[in-house]
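To begin, one chain is listed below as structure tokens, in the form predicted alone.
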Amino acid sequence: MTYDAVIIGGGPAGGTVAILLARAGWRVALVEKTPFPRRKVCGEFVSATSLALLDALGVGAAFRSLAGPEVREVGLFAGQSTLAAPMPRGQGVTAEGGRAVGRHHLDLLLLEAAREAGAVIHQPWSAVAVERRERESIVTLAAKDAREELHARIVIAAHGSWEPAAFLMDERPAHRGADLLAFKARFFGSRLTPGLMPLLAFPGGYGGMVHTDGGATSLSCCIRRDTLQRARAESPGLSAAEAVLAHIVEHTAGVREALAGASLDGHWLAAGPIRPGIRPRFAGGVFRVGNLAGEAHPIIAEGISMAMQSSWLLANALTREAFDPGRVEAAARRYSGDWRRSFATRIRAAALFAAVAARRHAPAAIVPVARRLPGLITLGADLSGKTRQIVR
């Protein structure tokens, strides 16, 4: 069983990178590990510069089928204040609105197209190591009491950073009061205002709505452990995901009303800690996209779209370079300046973002400045990326 590609990771970065690898007449294999379809930690928006490629995978209409509706302004939900600015329109990126949609659409549509395309599909089945060769990858499956061997040319790992893999040899923190733990729910009945998408500021945290798929309203979040922790602590009784909706209430009108007399829709998720970064884009002989390439923090909702772009960026470079097994080296050259060309600013940007959010007297400080200068809210959009066509 030999392929030109192995991909480790059926979201986003993995269906994308399949589909275009597949296309361009690679072997490719791709690997996931858990059954679709399934719900994700993920704040479920796909900005506008990401919808011309989801109409090149084929998939476009579909998604657009699914989606909520067009988000055509930021905002910021903050203690008592909601403000709202216009979503922010850059050169070349199509006047349609970004839409939200679970993932559980989402990554089905981005598989089945990946099939169609010609990829072969290992699931449920998880990479348990990969040994690297002179001219090839091994890469050996686990499911259940099964074993299986892959061989490959090049291995691509797109699993996402928050699940630790073995054959990567990453190095995992210890836990500290800062980490961030992320939190994600779907309400129906939500009185969000449709096509708005706010960000929420809180004491130790921030966070993020949008009008989804199927008329639910997605809040997602990431909160500090600590004070996760003080949450419980003042909330017996309750479980985490709780005591996080509880503390986001307290102290972000917009959200409370925003939610008052909405149900959840299924139950909360949880994940983490994160940890955003700039992360090697190749090593040890694994190419890397999505999150485990660098990962910005949520606060910009752009998590989706930069997974799929990273993948184009990857499969661009590869088809141009590395047929040819000698040119492995420079595919990944060529592949980690595009990527930094086109992510390091707007994950420093989030980081920027992310610490003035989470600060505890964050709201007092911010809505005054915002609400003289609402045209803030809309730089802040476009410094995240909204306005960044890479894929034309």
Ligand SMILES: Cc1cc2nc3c(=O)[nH]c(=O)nc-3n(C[C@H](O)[C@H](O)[C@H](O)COP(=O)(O)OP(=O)(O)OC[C@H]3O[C@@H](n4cnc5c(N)ncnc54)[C@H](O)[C@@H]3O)c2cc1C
The other form holds:
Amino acid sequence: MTYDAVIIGGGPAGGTVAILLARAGWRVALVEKTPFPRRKVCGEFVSATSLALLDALGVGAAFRSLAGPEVREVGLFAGQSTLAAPMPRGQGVTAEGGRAVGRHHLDLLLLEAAREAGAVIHQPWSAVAVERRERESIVTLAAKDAREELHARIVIAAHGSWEPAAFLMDERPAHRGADLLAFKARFFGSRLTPGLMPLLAFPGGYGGMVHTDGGATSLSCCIRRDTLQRARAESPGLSAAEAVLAHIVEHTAGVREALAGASLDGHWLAAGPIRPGIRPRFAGGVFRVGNLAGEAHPIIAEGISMAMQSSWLLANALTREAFDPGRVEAAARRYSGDWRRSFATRIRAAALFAAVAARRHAPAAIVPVARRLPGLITLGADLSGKTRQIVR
Ligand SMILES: Cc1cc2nc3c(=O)[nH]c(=O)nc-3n(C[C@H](O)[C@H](O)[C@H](O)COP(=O)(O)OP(=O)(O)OC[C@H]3O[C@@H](n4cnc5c(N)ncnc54)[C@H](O)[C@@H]3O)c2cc1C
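Form predicted together with this ligand structure, per the form predicted alone context:
Let us now look at the entire complex, which starts with that chain.
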């Protein structure tokens, strides 16, 4: 049998596009290599601009019942300073605040909704090759000693960008000191103010904290490879994650205070180097969504929203072009244009914020200005897409 669409990857991008296409009557298969539920390196915050989409996908109520408190304030923890300012609200954006939920919940919710909508889920299977033929593509899957082929009229790559051997991506550059490695942990018993999501600025990196599901607080960050190497050399005996936390705690009083007496929920996760940037949305006959299409520095905590929203844009383009094989290029042009208009600005803004936050003298440079003009923190959240309602 030939599927109308085979989707590679069951993160927020893959799950979303699977639900939307299956509901539109397409024969859909989704391939996910890891068994769910699984935890993932991610700050877990989902912007208010994605709540309407979660509702449209049929998982809004479940999301709200699991998620942490609504986030009403953005903050800045840098050096000895802890600042807070209101989260901006855009026109047409719900009055509800965004919230955080673990990826072991969110990705599973979306995948189960895709299954209910009629998508066939192949899990845990890895897609290892895509071969394009005249009328269809063949996606080869591998699991342990088994191999299988799926035939598809359209292939959608939603497998993210951090895997060491992410296939369908350009070649991975050699290791550099400036590479950003990503870490994440959840804590119980933090003293972080509920409803506040602070940006953490520390030498050689940046991060964020937010209350999430189950009374936990997530702390996620990106740190330069050379900064991490120095931090580990200064504290022999510490694991990489312990050295990262020690570095952040040393340089941000806000994190020190928030985590005093807190305990780790599970263990630290690491990924990367991350690969922020704008990439082709259609290449080699394969559509790309989520991180694979383009990725903002996680300093703006918009990657989940962009992943789901890019899938919504693609599903719209594909279903509008009425699935005529001769119209695939037209769908690609429509999707690519919609994507750029929706996300390019925030990807550039995030790159600027990341460069500033990771500078050694960032606290001295930005805190006095932000203290005098707290509206600048709100403006930063605005530029990062927190008021950009793509799905109404
Ligand atoms: C430190 C950090 C903090 C972050 N914090 C936030 C935040 O608070 N809020 C936010 O919105 N974003 C955040 N992000 C970004 C967010 O995590 C990503 O943008 C988001 O996960 C992208 O979703 P995706 O579906 O494109 O890819 P992914 O979530 O990476 O999903 C890809 C899926 O594909 C599967 N896969 C990979 N290869 C294959 C294969 N060959 N075959 C089959 N399956 C495969 C993987 O197992 C995975 O399940 C953060 C990122 C980092 C690094």
